[in-house]
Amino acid sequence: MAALAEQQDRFAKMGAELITVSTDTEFVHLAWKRDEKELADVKYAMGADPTGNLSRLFGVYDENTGLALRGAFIISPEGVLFNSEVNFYNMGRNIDELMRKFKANLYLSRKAKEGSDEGCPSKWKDEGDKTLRPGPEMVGRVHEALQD
């Protein structure tokens, strides 16, 4: 959550609304924000899901422990799920990779509205980086396409 707080202004400038949710109560969140110095700069909403209903909806609720796995979801303003990443309890999320995915989805959404069928390869980081156009001619030739 601290790594996300470090990037929250950058996400906001790009139009993102950040919300974190856990199975903790709102009182636990208040205690975390009050006592954990790493969270001093958190401006985003911290949602409480003590019943696990939202966690179940997103497929991250562990019925055996009553806890939620660590998920990150990129959802469009229209409610379309663009990306989901789920890690076990002891694995944090990489905010730089989340930003890369967010930027790629913004880029691809804009290009799709323009009629393009581009795809962002795994090393794509920012607009201007090499993209690919999926199709039969790309099969077996991704390496060559990325070298152009």
Given for the second form:
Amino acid sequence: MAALAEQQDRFAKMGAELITVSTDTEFVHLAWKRDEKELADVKYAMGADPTGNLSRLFGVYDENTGLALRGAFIISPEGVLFNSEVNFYNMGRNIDELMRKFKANLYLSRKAKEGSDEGCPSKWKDEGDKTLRPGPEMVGRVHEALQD
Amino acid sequence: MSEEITQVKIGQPVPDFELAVYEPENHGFGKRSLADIKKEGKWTILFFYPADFTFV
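Right, the form predicted on its own is done, so what does the form predicted in complex with the partner chain look like?
Shown next: the complete complex, the earlier chain at its head.
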């Protein structure tokens, strides 16, 4: 959560509404934010899902514990779910990777509006990095295309 | 739960939702809905975690 707070201004500037969610209430969120020094810089909204229904919608609700697994989801301004990452209780998420995926979404949605169907390969990190465009010349020649 | 909740899939539209939030910036409580965020033309990033007062 502190790692997320470190990049919250970048996410906001790039047009993302960041909301953290647990099955705690908003009142507990307040108390935790007030007590925990790690959360001192948090600006993002802390969402309450005491019924677990939002967690169920995203498939992260653990019926045995009543808690949500560590899931991160990116939804476009049109309301389409583009990415999901879910980790078990004992592993944190890499916020740099979340930022990379968000940046790739922004890039791809802009390109799609320009009529381009290019894609971001696994090593894509930022604008200017190699992208791939599906087509007959790519069939069996992805290796060569990545070298260009 | 009165009805089954169907898990949203990648590439599919997310049904509208609303949730109560604590807003640290103005030290108050509020609401966030997907519909409102979409109306502002913004992306939504949801970040689930197990519980307050634990390591996250």
